[in-house]
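In the form predicted on its own, a lone chain appears below as structure tokens.
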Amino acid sequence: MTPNHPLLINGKFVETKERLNIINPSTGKVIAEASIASLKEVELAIDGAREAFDKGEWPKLSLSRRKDFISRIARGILDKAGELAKLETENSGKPIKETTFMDIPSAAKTFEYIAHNFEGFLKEEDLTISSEAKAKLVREPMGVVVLIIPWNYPLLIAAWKLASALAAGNTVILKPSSLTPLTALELGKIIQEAGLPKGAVNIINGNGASIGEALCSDKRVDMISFTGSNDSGRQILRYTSKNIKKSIMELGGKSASLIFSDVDIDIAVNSSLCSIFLNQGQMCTAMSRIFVQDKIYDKFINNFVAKTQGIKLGLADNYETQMGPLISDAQRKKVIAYIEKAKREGANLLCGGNIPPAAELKNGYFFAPTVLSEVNPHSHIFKEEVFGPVVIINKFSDAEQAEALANSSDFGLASCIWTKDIDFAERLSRKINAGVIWINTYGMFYDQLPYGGFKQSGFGKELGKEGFLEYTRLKNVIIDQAPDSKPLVNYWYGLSS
């Protein structure tokens, strides 16, 4: 029998009716159930989150209470990291190495720094205006927060958005993709544990086109923040427009990597590997156009091909296994339907582009990784985001073409520059129009840092004091000190003789 996955809504577990079958993306199999919300399940997590922030004691507990919670969230995580790794593992078909290593632990750090530092964030700021005025810059909570992750970093991007939102006083709904929900539900028996309030936290699962204009639109949810697809953003952004909240979007990207003359080809080749076939290309941060530096183009992309021939696919629970499955035979689909047209637009295929045969994986959603080169800066894939192990390389004479390159983009989430002068490689990343610029290195978040992009990549940070600010609003209290506490106001229309 396989095990059901119950929704959290206001401090309970509630079973539904309705629930949806979970499939490894390496076996094809399904590997458990997971209730699904329906509107009326919504209509229930709104009510508790709105009745816990307005009456609970969640917005109203003293900040060290509140950081003990956070503190018992990420002990949680840390005690269950071999159990959610597995599971992670299971739903999304990430390498059990990625997360075992990398997405759970990173997780339980990120509700550890915002329970170490949140406190500093909140501090109060006296201005003194004039001899007249002085004024409190204070931050309170937004209020009710739906927060809508994506199925590439199930567990990390949840941990992402509900250490902040939670920590800064707001009480919390959650929806996971109802792809891989597995690990956002089993953090809910985290929470639980941990003795938050009931209604701090609802996790609800449910697919977006049936619960999402009820989640998003309701007056009664203050702050939408969302990682995920550009078409979703724009409908979450249209449900938003009826009751005007605040939004944070985090969407696509099509991330440039530049590499120059002078780097050492092994080590801009080793990384380069991981920049696009980590989680099978299935993040927002993929470099999926490397440009590479005429002088070293021809060394540069034999070493690249010959080492993304030699990546071993397999299944992901196996820790030998460097790239595991895409997420859903409907993914590997549109990678594949990005290919053909590539094809017919006059790209290069070096390598990949096709199912691969092994008997293990013919169950699963595999897919060889990919290199193009000679592609059309006009053509599809050069343009849109296909979201899987894909990746173009061509190539630039000189910096102002490498900038012309990276910049030819409708997003601008991420990118790369490969070089050991360091102080031009600065002074490029000025010039070069996304949020998070790399220098000789790839997707290296650090929780101190804030994370988000430009352009159709989205708005609003994640991460870092900035990110934990997004969740919060900026009151200001000024107070009269005119003398005789008459202030200037008191004389504007003037006193009856």
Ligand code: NAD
The other form holds:
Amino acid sequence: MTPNHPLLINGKFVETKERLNIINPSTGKVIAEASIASLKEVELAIDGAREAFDKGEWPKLSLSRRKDFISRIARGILDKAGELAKLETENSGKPIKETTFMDIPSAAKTFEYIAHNFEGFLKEEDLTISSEAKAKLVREPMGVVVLIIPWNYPLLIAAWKLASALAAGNTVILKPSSLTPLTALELGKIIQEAGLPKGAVNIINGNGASIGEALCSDKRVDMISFTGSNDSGRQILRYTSKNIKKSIMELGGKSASLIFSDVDIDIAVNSSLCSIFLNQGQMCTAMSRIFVQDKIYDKFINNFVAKTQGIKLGLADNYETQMGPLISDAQRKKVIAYIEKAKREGANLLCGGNIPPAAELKNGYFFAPTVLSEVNPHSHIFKEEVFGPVVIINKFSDAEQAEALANSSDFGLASCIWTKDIDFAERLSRKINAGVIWINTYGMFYDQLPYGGFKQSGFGKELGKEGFLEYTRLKNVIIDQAPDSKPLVNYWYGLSS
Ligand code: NAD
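Please could you give me the other form, the form predicted in complex with nicotinamide-adenine-dinucleotide (NAD), since above is the form predicted on its own?
In what comes next, the whole complex appears, and the chain from above leads the way.
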């Protein structure tokens, strides 16, 4: 019998009759069952979180007690790091090297960072406005916050949102993707072991289309923090408009990497492989459009294609594996459809574009890393997010053209600039319409640095002080201090007194 993973609602683990089969994308086999929330469990979770916020101890705890709990969650993740990495790999198809060295330790580090810094972020500010008035700026928790997580970084993105939301004093309902709920549900156990008060964290696994509206439109929910696709983001914004509430939206991307001719080609190629093929290209910040200056284009592309063909595909639980399977067959079909359309629209397929023939991979959702060149800027693949191991490599002649190409997208999540001329790169970074610019690197996320996109990539920040403050509301308290102890308003109707 496969193990069942229960929900966490109001301090109790809840098993539901309805279960979801959880699939290992490397093998296509069912590895577990997860309880799935119906509208009844959504109601219970909202009730639990609301009660815990309005009457419970979590928002009222001293900051040092809250810090203790957040630190305990970080330690709990580290204590179970090996187990969590294995689970994440089995559930998401992410190579074990990535989950072991990136996802799981980074999730723990985010909790640690927030534990050490949030008291400073919550510091009240005293302002002297004039001789008659002074003010205090006070940060308060939002209330009940719903955190909705995608499948590409299941534990890490949950940690980004949860650490800040909790430390700010909110109670939360965490909804992982129904494809990858296992590490979030395991995190529920860590949270219970850490001893958080009941209802402070509720974790409900469920299908977004069936429970999303009930969860996001409810008046008792004060804020939605969403990471996922633009289609789901649009739906959620429609739901939240029924009872106005704050939302942050971390959506898709079609990011551009600009490679100038003065780079060390080997470094630029190796790093560019990482910028698109890590996590099978299923990264919101994937550099799915690489633009190379014409002088080095041929050399770059020959080197890039040769190395792409050398990427080792394999079962995700093998430490030697460099590229695992896509998350699902549906995702693979979507990727294939994009490549077929791109070819019809004139793109040149340089390598990949096929399901790898190796016998050991035949039951998983593997797909060969794919390079396309001479892609028409008006074609679908140039403009839309594929979310798979597919890269476009086109050329540019000068900085002006590079900037125009980078900005020729409805998205504005991230961009890379590769050149030895750092002053030039910094100047160019100001002109690129994206929330994160990496100069001579890729994918460096720091807990100290706010992260989030522009344009159709959404709004709001994760991480850093600014990301933390998203989970607070700002109140100003004005104190009259007129010199004669009579406030200015006293004189409007009361001149004669
Ligand atoms: P998705 O939109 O299909 O699902 C994301 C989450 O939303 C899941 O938990 C899902 O169950 C839920 N959901 C779906 N429909 C919903 C609805 N109507 N109401 C409420 N919840 C709903 O996205 P995905 O396929 O899991 O993730 C891939 C997408 O996420 C890509 O577009 C990627 O770019 C984006 N992403 C963005 C960032 C970022 O930081 N900007 C990070 C990671 C992923």
